[in-house]
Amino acid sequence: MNARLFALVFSLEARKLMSYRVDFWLNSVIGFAAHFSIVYFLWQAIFSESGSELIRGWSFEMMLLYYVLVILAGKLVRGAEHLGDIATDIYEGGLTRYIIYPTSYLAFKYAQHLGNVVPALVQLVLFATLYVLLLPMPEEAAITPASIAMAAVSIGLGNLLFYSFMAPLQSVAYWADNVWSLNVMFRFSSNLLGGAMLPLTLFPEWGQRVLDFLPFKHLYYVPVSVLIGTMGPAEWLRSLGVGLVWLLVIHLVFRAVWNRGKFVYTGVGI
């Protein structure tokens, strides 16, 4: 797939999502407000009951900042979250038209996936700015140009990992009548093990050691931890290497599933 076509698909997807502005902003604002309110009151109660200003090294203000960034950066990582069009194309026979096109189907879908990042980037800038203006920045947070640059790299890796995870799950549609349950299972597992539900430093020590060798932490925990300064450059580089290895492994599994599935594809839909 040439760069010009990739950019065109990316642009069309971004503009499509932003075309219904009222609906987009209502969902964005209400969704963020609901998520933030749950996090705020939940952790306020936890800190109040604990009678401590710190929980595993996290203050209440630092915990709020972590969750705000997880909510916003997570949207950049997930992009077109369900990638449901892959399964739909397989079920309905729509994949056929892509097979005869002189371009890569998987690259086409990834361009659409990235197009979903643009609205999320707008939300990140807006809500992060509002947070800085309305709420105090924790003293222990160390957001610098270097941490922003490292976080951007980690978000890019997380986005690729998320796509590489979801695409083979969607490709199970070659053999299964419904893949929705797989999406739900992955969403829950990745949120729990990736740091979206709670910082991974709150896990037991043995659990943290296991998670260091799994790919999930690169979806949420690593980008946010690097950004706020709780993960240094040396640890970030080490985790980046682990993430790249997992990206290669998952991609190879993806290609194997996809290539095998094409042999059972009939193109007639269901």
Second form
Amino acid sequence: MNARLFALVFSLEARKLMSYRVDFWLNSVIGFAAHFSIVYFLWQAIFSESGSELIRGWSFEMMLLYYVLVILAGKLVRGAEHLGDIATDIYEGGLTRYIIYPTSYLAFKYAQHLGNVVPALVQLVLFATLYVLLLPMPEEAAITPASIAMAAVSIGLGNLLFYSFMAPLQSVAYWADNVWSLNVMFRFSSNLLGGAMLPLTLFPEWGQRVLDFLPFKHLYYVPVSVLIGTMGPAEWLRSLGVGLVWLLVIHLVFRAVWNRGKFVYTGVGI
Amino acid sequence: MRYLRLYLYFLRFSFSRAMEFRLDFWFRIVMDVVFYVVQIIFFSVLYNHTSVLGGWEFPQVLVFICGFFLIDALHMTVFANNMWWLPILVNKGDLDYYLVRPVSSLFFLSLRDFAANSFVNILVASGLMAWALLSYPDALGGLRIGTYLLLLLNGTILYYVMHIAFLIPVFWLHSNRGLGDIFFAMTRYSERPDRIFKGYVRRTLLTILPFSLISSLPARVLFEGLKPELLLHALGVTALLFVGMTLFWKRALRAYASASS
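The form predicted together with its partner chain is what I want next, because the block you gave corresponds to the form predicted on its own; please supply it.
After this comes the whole thing, all chains and molecules, with the earlier chain placed first.
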């Protein structure tokens, strides 16, 4: 797929999402406010009822900053989130029209997935600015140009990993008629194991050791930890290497599933 | 009686449709089991760092969260598919088909599609609830448990009423989901003990947007004993919202302009 077409698909998808402006802003603002307030009250209760000022090295302010960034950076990682139209294209037969297009179907879908990142970027800038203006920045947080650059790389990797996870799940549509449940299942488990529900350092030691070997932490925990400075450059580099290996493995699995699926595709829909 | 007979037809069609999509049937069961496991692990990890949350110890939170699982399973089975289709029907102008039927349009559109593939999850959630209640260290008594189950049923109705109330604006907004995504963002309030919330947020969650009445208040009645004012509050808010939602629905139907409205 050439760069011009990729950019065009990317831009179309972004504009499509922003076209329902009232819907977009209502969802963004209320969704963020609801998520943030739940986290705020939950951790306020935990800190006050446990009587601790630090929980596994996290202060209340640092915890809030972690969640704000997880909510916002998580949207950049998830992009189109469900990529539901891959499955729809398969079981409704819509994939056929892409077969005759002189472009790669999967690259086309990835461009759409990336297009969904634009509204998330708008939200990140807006809400992060509001956070900085309204709430005090914790002393322990070390957000520097270098940490922002490292986090940007990790978010990019997370976005690719997320797409690579979702695409094979969507490809199950070659054999099943509805794969929506698989997407939701992945979202539930990756939220917990990837650090969107909790910083992973709150898990017991043995749990953290297990999570270190899994790919999920590269979706949320690594990008945010490196951004706020709780993960240093050496650890980040090692983690980046592990993430890239996982990306390769998942991509190979996806290719295998996709290629097998193509043989059972009939083009008439289920 | 006519409505009951109609509902039995809905059930029959839904079960035969679910049996056609067997893989999805199993995916749905596993999906909800994953949701239950994730929530239980989440609270277990939290309780490694505190002994009390919102005034509740872990066995109490376990009962509370299992109550939420049961409500969620009931909602997914009875109402969720119908709620999913509502904005689509409105935007495509396909609501006409339901409005000309000689039955209440709200009844038809809310209950027509019974998710038989989620039905097993009611059994799984009930099992978890029984396990949480049986492993609870103190005696709770039959009356309290009975009232608790009644309030969970009330919570299910409240969940449905709020869900549809968030979807009805689609008649004016013409967006693809109405305010459905906002509703799902806000349901997280009902997955947390109500006493962690303070001030006006807590008051809102117990009255105007009563997400805390869905499963948290029933759990409080179970642990703290029967208080008539709490029962009256839960049932009264549900009744008021139900009436409000019905009026809102009627108002929305007047704004419906059929095809591609």
